[in-house]
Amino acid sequence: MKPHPFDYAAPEALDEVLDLLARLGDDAVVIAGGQSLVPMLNLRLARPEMVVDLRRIADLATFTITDQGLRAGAMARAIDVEEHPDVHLVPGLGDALRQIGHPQVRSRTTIGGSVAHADAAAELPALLLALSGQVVLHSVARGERTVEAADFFTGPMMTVREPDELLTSVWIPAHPGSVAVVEVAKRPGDFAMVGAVVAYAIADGVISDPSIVLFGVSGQPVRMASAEAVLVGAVANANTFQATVEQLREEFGLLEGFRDDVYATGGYRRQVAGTLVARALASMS
């Protein structure tokens, strides 16, 4: 397949990108790493009038990792963050990155591109939601605005980003405890059929700051609030974890539906999601 004809621009400054987006709106798409967009162009699932390439904007490729978290520009490469000596300062970040495709894929994948694309089976959007991260958006009309992860994702490959806005950076805070990122894929490197991000800390002998997010099961990453509530103030033991998984399975009924596709049925995803969360909790105790 070949893409529908389009114009191409590779601006060297952020203001140039924003001017193009302000002028073209829905007729333009932004390419960062291209791991998701290029296949969509080749299949003609996307037919933009113009592709705006961010690769010449060096400021967007920077990132910093501290014990407070990761601040990554939109063009920061997944492989560079993964191989940074301080990646361990953000629990779960290295695990999430290592499960994105293969090293060759991660050498092109960008942090901002993955989050902005909002694939339901992607690891970084789920981690961002689980750790209550933020994204920063820029536009000519609205200037800069910061959006909480809980408000950013709205559906399958859908976010609150407006057509004239550019996602310029992502903030993933460091969780005070442990974080596990687990998934099941058809083959190593494939998109997750089912995945989970589980986090909690121990304070005064009991669980605090719990977070459970499922990905690959619905149209967007989903935070399982009632299952998290079981963990709050409880002792980290097998009984607590069993009660959490039982509540999780009850909470499944509140979701719009576990998706069926050529890779797995909704029923399979329901069963595996509970199993993955149980394994994650056990591995963290």
The other form holds:
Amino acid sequence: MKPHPFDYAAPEALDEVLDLLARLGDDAVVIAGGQSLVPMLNLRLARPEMVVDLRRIADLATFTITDQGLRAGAMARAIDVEEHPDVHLVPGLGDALRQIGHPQVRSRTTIGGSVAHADAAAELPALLLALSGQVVLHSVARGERTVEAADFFTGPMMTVREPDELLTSVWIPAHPGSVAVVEVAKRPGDFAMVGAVVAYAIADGVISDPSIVLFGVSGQPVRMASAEAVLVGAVANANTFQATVEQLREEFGLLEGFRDDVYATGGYRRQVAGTLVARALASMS
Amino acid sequence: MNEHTIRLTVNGENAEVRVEPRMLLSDLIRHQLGLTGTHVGCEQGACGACTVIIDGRPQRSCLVLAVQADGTTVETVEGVECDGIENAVQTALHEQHGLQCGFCTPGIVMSLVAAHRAGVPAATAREQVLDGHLCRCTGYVNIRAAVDAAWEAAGDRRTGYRQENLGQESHRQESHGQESLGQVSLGQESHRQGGSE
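Could the form predicted in complex with the partner chain be given as well, to go with the form predicted on its own?
Expanding to the full complex; the earlier chain stays at the top.
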């Protein structure tokens, strides 16, 4: 199918974008890489009055990676970050990026676009949540505001971003320990049926800063707080990991609206989530 | 009608066209520029048939609005040179029977050419680059063999081996009547390589 007709603007200044969003709100949609939006336009799942393209705003395409983390403008492309020699400074970032779609999609995919789109099965929102990242939003009405990842995602493709707001940058802090990003999909490059981001550090012989996020299992990436709690202060060994996985499967059963669909039953996802986290924990110790 | 004028370079030629914002790059390439070698399968980024090279990167032309391609350099399968890796990929797909109906082939050629130019090793091209392409005929075994053969041939070219093969390739291609692919530079390539070594 072909998209429904729409108007198009590619402003050269951020202010022009914000003015358009202030005027049009929900009737406008922002295009960054377009790898999720254009399929939705083609399928007419999205029928905006105007598509606002960020491609001419050079500042938005910049990113910096330090041992503190990744600061990515809304138009920073996944492939450019993935291929950056310093990508390893942010543990888990390279692994997350390499599992997004296919190389031909990552050529256009943007960090900001993926986070703003907030697909429940996407890698970057899950990584952002697991590493306690931040999202920066701009609008005419509210100026600049910074939102914690934990507050940003609210449901399937839903975030706290208001219709007149533009996601301008994303901050993904470097975790002090190691980070694993694992997923199971029907085929490589497909959206994950189940995915997990697992992180922890070792301090004084015991586990600190644990983080376990599942994606693809419910309407948004979810932090598994009670499973994380099992890890805090524990020794990194098989017994600890076993107890963590058992708690994770318990917690999964309590998730609101976990997915049970044509791709996989809820029970299958629960089982695989435990297995993925077990593998991730074992691979990191 | 709400149209935009865009300028882009397609296969080395400058094009200035007027497009509706909703026109996909794949449709611009096929319907306005008449380059029907770029195939359109799913129009949702899954099949890879429409893959072209934009500013050096392989991309789905069905997931790019034509207006977004303003100012870019686009390569389609029609623009693929017939020397170096471009020839190696096409020859290998042919020799290894890496295609049957051929619908998916132009996209695969573009992805593999871009991957080889970017220095992607054969194993990665075989696993990750081909992941982005659906082929319903071959079962992929022969396409994977073609990747290995193409990379090996391109490697041979660097060691000078391929030059000996050029005469044979040229002869074989002529015997298959593939001049329509525009393989006119083979002799020059052979000569140039000979001169440089």
